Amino acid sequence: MAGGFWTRFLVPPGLWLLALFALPIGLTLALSFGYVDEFGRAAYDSPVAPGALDNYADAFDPIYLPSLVRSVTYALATTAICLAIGYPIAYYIARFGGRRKYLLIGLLVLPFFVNYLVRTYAWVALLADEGLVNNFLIDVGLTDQGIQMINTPWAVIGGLVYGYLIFMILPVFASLERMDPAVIEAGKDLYGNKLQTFLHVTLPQTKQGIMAGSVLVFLPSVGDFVSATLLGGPDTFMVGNLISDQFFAANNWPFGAALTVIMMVFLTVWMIGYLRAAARETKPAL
């Protein structure tokens, strides 16, 4: 009886699944196989039909292979950066934040209620040749011009770090909530200084909020193209440019299609790994 009720219960949420999730991406794959017709019209063609995996070999074609190794290095960079500035915040809140703790981590979630695409361009009025950053440094004397800061990678990874810093830190800030003092207390009993303490106890508890963060961080930072788009130029655009490119200026479908599949697979991938990492790290040894 409480198995039937489940099935149904669950029915709304597959079919869901189907009509939003399962059916686009099936489209997706079809149309990759597809070209473009002479009246500039997406067409659909079979997979094993001649020619019909050109637009998988013209995705690593050399003038676009940049895009996708620059989006892989912004994402690996901005997961770094992330970590650096985000482990030390959770771990602030956590063993110091007292009674205050879940109202600091709800002080740091409140901007991010803000659409992402209003935050970059708070960015943009802060980098710009003549906003607010470069105002400033003039009037102080510090430089006698404005400093190029828009349109550079640097931008741009700031604007991704900006953007998705509070996913490092919620599973970070989770995963050090869960220990129990106790332990650290034994590390230190064991004569062990803080640093000795914090690499050999402190960061193996964590390594599960770690992982959970850098993928949170990773996945999206590498189809982003916003920051790419306000914050970078023509040398910064990155592969969630390039596909966007393809639908809406080069109206290429079935090219942007096959970007579009590729990247779905890198970070099938990805996630695999990780999913498989996590598995071991909470199997329980024998």
The other form holds:
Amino acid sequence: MAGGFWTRFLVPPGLWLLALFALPIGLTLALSFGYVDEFGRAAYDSPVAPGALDNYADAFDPIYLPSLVRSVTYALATTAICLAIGYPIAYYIARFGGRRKYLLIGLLVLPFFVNYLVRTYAWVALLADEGLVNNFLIDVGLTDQGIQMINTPWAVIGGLVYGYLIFMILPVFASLERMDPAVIEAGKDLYGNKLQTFLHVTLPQTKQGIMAGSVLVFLPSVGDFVSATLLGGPDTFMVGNLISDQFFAANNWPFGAALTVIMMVFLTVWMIGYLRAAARETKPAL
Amino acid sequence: MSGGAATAGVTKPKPRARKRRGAPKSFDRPRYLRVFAAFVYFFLFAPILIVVLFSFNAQKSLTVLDGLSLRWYETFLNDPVLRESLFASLQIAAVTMVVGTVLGTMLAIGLVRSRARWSSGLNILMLIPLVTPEIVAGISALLIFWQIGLQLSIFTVMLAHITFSISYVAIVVRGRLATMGSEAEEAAMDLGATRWGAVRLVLLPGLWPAIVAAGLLVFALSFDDFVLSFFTTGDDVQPLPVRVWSAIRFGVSPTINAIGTLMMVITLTTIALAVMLPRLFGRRESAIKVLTGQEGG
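Got the form predicted alone; could you also share the form predicted together with its partner chain?
Below, the chain from earlier opens the complete complex, with every other chain and molecule after it.
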């Protein structure tokens, strides 16, 4: 009965996760078919009832669709920029960090333990129309009126990059660490050219890290609403803004639930794609 | 800072990585890469330094630093609402740490040792919260509390925080458990210990560094969390990040710099403890490896 003894350990946390994670997700799904009754309260409805899919149809209405599309494009841009920034820095530390390697990585991790709101707020103070950067630019004489930086898509994407960059750096760094530096030498012997060595040797060997990092950046970016709220405006709102509005402003919970489900399904498809791709590689990194 | 302490830990050198330990020849080290790295560090740290610096500004300005003072900290700590929020956040983090660590450790032990058929299903259920966007978790939690008629308060925030912390703790503790065989426990039982005795006297002491590190990590995550708290808090007492959110939307103010700096100090102290404390438990080991579960792989 050795197995039975250890199984007892699983019961309390298992029940907790079922009751407070799995069941609530099910509730979100159930409510997404619901409607708002005449008293303004959210009400459930059968998924096969007429009009049960109205919330889903609404989500693709021209009023809301741009937010959905924007979430995906912003998240993709964030992922690409994080890769463009994160890969070189991880490469630099893994290859040339020497004895200070972990110190350098530790320093990179440090800012990410500063509250995300506070970090985004710092960018607001920097990029605002009368913020530090514009003040500086005017003082130096580069511009008279300052440049509009806040309330632009780039400010929102920048905020997301600043928020989630570390999730790209760490897996890429780990995959570079796993790599035997001798193969780079071998690559140089074979290809000679540094760029070719990188493209044919280093890059394929770190594919897993890149894929894991991309998923880890993409997932939270899609659902983020902090960056778009603080650094953007109504023109840059993402699905996260739309969802939180349904719960706090518009008071249309079933529609908010439907938007949440759409996002979950989209991300699950993405996740499955990643897991299958990772399984094709040697060892899954997640 | 934190990483440096960790590298000193005596782990067995991996034979392959040590072969070329000398600095690479200079032609092999592209200068532009170093400049690029310097830029990245600058961009990561500059905004944070500005928050800290301006939190000590004597003036209300957010663009001109004019003299140093603690007035914004006074404004913060003299504000009864903000003070209440600070204590609420600390309370939530403490409860989350204790309950989340207990449940997460149980989960880790069960997942590694139990041969129940449904444990692999539970393994997946444990991993999903880690890849679920916080907004999804927040809304789902809000819906269950609404469904069962639980009044939103800091208690519901705790429930939501504990849920996600279970997975973090389980991952960290499991990483360590995977490196420990069950031989020591079996030996203890051969010597007359009961099963529970073996767990208490052999298993838990072995897991302790990972449990402490995971608990502190969860404290920091809970203390800093905004999204889950935002969806699950009531109106009367709100966690500090939720207050910060309302304040930022209202406009930038130097008090936010002070709150941000103080939160930073609390979080970073917790993380520093998470990195250093496990090293005090006898064996000197790399805390980074304990935290990232790299030990067992």
